[in-house]
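Only one chain comes next, encoded as structure tokens, the form predicted alone.
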Amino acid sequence: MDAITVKHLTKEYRLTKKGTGLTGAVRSLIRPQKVTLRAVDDISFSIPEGEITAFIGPNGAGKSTTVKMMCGILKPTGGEILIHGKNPAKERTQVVQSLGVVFGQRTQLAWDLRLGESFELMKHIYQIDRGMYEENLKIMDEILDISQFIDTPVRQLSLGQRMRGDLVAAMLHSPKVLFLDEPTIGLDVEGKYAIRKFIKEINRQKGTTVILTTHDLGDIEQLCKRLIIINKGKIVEDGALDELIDRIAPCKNLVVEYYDENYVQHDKAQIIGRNKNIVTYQFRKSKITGAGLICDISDRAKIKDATIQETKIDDIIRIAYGREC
């Protein structure tokens, strides 16, 4: 079963488009022209139960006008979506309970309070019987070893350790879709190993489904199968991440280094670049490994080093960004 069905979705905004300088402004003021901006465009796709998805884009591309869509925020100008089911804009109430959200920039918690108070508000909130909660707080607490700082002001804590309380305000009501909105934004390397341990081990645990937009590549890497890639308000890219780097990038290159100048030619590898005893060559992925061209070149000549170049993945992301539909 799919957690989250979207259907031609679209959302569009009316503006006021202003002259310049004075003249301008006057006109602008009297007799103002209206400009339709649409910010998603057409887009459709599926999330199974259970997926940890990469929802990416460049700034402005769309992508969280459509999560806002997705968690009831903003209604849709046409298109439908449908979380387990149940469409956010129409019973929101309902969705909002299946819900758990994110955003890295915007807390959830109560400034003023204790952490552990601010759990307790939100149990309140959404109703939570004392003993999902004390055990979805016991989870949440081996996991993210929240323990240490519960009894912590939340305008006391560390960015981290903000994080870390908001991703348990978020799955104290055992939510089956969480969204992610830049998750691991300004943390340090032990902050953000903390926030994919989690999101790892949610879903692996309960089986949530997580829908995550970041501009870390790392956290696509670690955590992330397949991408949703949005520009300019359409999907410009939609499937594995392994099949999307080879379909962008389908060669890699071998850097190989002999003991003297005498190099080696093979028909299956193009050679790019020479340095002395240093070549480099290009190889499709689809007609040799890089293992199999080692061992080829290795038959042929003495060599005293090689390393095989993998195509860096902000290098696929940026190259996915220019495509357009």
Partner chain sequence: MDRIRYYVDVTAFQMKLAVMTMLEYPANFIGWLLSNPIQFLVGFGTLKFVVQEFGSINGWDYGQLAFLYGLAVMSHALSMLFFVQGWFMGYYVIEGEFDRFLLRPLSVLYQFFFTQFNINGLTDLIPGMIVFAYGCKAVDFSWNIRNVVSLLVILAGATLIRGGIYIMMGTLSFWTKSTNDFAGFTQEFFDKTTMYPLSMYPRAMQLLLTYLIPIGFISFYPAGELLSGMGSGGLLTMGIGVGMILLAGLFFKRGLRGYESAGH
Second form
Amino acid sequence: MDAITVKHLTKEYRLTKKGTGLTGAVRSLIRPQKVTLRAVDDISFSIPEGEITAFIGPNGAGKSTTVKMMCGILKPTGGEILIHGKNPAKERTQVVQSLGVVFGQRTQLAWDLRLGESFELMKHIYQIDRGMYEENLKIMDEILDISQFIDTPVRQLSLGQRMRGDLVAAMLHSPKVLFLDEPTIGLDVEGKYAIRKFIKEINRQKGTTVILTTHDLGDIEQLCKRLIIINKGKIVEDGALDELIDRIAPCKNLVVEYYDENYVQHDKAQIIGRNKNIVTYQFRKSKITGAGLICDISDRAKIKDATIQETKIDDIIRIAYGREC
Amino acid sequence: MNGIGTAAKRAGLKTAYGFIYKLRIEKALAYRYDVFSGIIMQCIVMFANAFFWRAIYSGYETVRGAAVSDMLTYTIISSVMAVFLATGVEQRVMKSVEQGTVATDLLKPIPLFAIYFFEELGTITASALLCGLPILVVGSIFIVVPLPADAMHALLFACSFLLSFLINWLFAALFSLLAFVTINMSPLLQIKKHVLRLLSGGIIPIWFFPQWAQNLLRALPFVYIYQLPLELYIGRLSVPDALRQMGLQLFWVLILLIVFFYVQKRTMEKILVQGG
Amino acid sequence: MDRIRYYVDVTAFQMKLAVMTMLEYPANFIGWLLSNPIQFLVGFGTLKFVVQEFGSINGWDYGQLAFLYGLAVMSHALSMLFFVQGWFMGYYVIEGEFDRFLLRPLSVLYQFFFTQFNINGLTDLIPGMIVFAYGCKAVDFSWNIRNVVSLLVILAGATLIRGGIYIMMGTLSFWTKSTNDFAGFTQEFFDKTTMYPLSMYPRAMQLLLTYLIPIGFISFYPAGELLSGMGSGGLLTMGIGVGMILLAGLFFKRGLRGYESAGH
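Please supply the corresponding structure for the form predicted in complex with the partner chain (the preceding block corresponds to the form predicted alone).
The complete assembly is shown below, putting the previous chain first.
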């Protein structure tokens, strides 16, 4: 069953154009100019239950707007969203009962109080019964080790600890869908590791559907089966990361170092560079594997070293961003 | 060589001040709705005070040497003055202490409080045009045309108001230094804002106060913020008296200036030692 | 019924959190505990000089003025406790602070006001009670059951009227998209119209503040009723208060439809 279905979703904003300089400021005081901005432009997709999906795209591409509409913060201008069959724009209180949401840049924890008070508050807000509350807290403590700072006031927590606190607060009521808006932003390596481990574990143990937006490619590589790339309000790519890589970067490079300047040609690989005894071959992944190519070459000449260069994931994403649909 | 260098530096500083000043005007203009609601609300306060005087004067001609028309003029001019006398320096210092930017602000080549002063001038120019002028016009149309007693008194008022502006700003700047020693300034700012206007005759002229209170207040600098310029405007003081009072006003400007520089230097030294 | 029990449960816990938060910053609370009473008492004290000079204003002597002033300040204090957020709605709109409220299974307006009780607001209750007590003594107010009940009903109703107006003013931010500086001038407007006799204003304004914006029912009409011992016993104020809150709720709902979060 699909956890989320989105059909022909559109969002437009009316903006007031601000004039520049003193004369501009005076002019917009007297007669403000309005412009319409189409932030999300007729997008459709569906997400099956229990999947981890990443929304990526350049800043201002419309991914935040899309996610905000999915969790009911913004009302769509057109189209429809169903979360487990319910429309967040119409049945907000019912839909949010089954949602957990974490904004990486904004905490929902009570700033001046010990972390545990914020968890207690969730217990009251979502009417979580004691058993479930304690069990959830225990499960999450095992993954995130929050008990060591649960009595510290939130304002004194490090960003990583606060983020872990926010994740726990969002998951205490066992939501079926978890939205994460840039969950690893600004975190150190250890912090990122903890968050990713948590997402994977919670997805495995509870079957939670996870939607995340991120600029961190590590998040995508390590967490997501599926990637939706949004640019200029439209979906430009939607699919598994591997497929995307194959499609955008069908070729790999092989750098071979020979003992002397005698090098070999290969009919399935093209030489794209040579510097003395170091030669760079480019080959199509569909035609030959890297291992096969190395075998062929080393059969015909003595080689010192061979390295396969993958296209970097950020290059792939950059290429995808650049695409119009 | 040296002379040219200093002159160039001074010219550079002048442009810097000019830019800060202009930036503030633009910022103030950006809040379209705030400007309109600000004017409307300030006018309402002015009307309330005017109606208060009209109501309480019913059946009286002059009380303590002031007629109801004097009080209406007093109210309108006081409201316009309030626009010029609303200071932002306390908030400014409070914020930079909270956000910990004081240390970096101190590293700028321009003295910190000079920046604040010119920012203030920028804000005030904007609010004078956007709020002060409309208030004056609305007051003139609907309450009374607030004419000064005569040209001489108008001139005296203008000079005296310049000094009141300085007293008011210096006091605010001095007050803002409290931000370095207090955790939360807001309650203090509230007290300052309200009590200062009350004790300086901004709402009720202190000639209505009992003698002991008048004696006490006249020994403090606050009456020179609202009361003196307003008294001059409605012509309650003869020219020699006026000049004597303005001498005292100038004296207070100097005192506050000295006190401010001293306290500011001490405070800044303390910050630099503590490392912000 | 379940729904009510749910809201009561959350509210009780939020109040607990508010008290705990306040206890984290005792200096802050003490600051307001001193500053708010000083402001009101100095203001009312200086008024005495003028009123004594003239004898009365529109037939209200200083004791009656104290009664009116105290009554107004008390409902002001209560509205500060529950509804002061309304003044800052523009900030919530611009900064996208409604996002979080929209994600919880509670009414947005409820969360807006009840996730942060402004306990500091209660410090205004002190000068209110002092001036009111002074006024009661000066006018020989009799503390019989009818008067006490009326007084409580009036305070509750007046708080709701204020709350309703704050909500409606704050809701305008959804359209203006600006952090309106309501705090200073709203307070001054309410102060001027509730702490002094409404009758000192021109007829048109009295009508406006009676029928269009029912500020008159916060203190002026109820004070008149209590002082004369006649009238509805505060039921009119209460009725208008409930009506204003309901109206404000509808208006807010309308405004929230145009909510656009922040930084899309």
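Numbering follows the first chain given and starts at 1. Quick caveat: nothing in here was measured; it's all calculated off a predicted structure. If you superpose the two forms and keep the largest set of C-alpha atoms that fall within 1.5 Å, you have the rigid core.
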Next item on the list: Compare the position of the CA of Cys295 between these two forms after a rigid core fit and state whether the shift reaches 2 Å.
Entry: no
Check: Against the rigid core, is the Cα displacement of Val35 between these two forms at least 2 Å?
Finding: yes
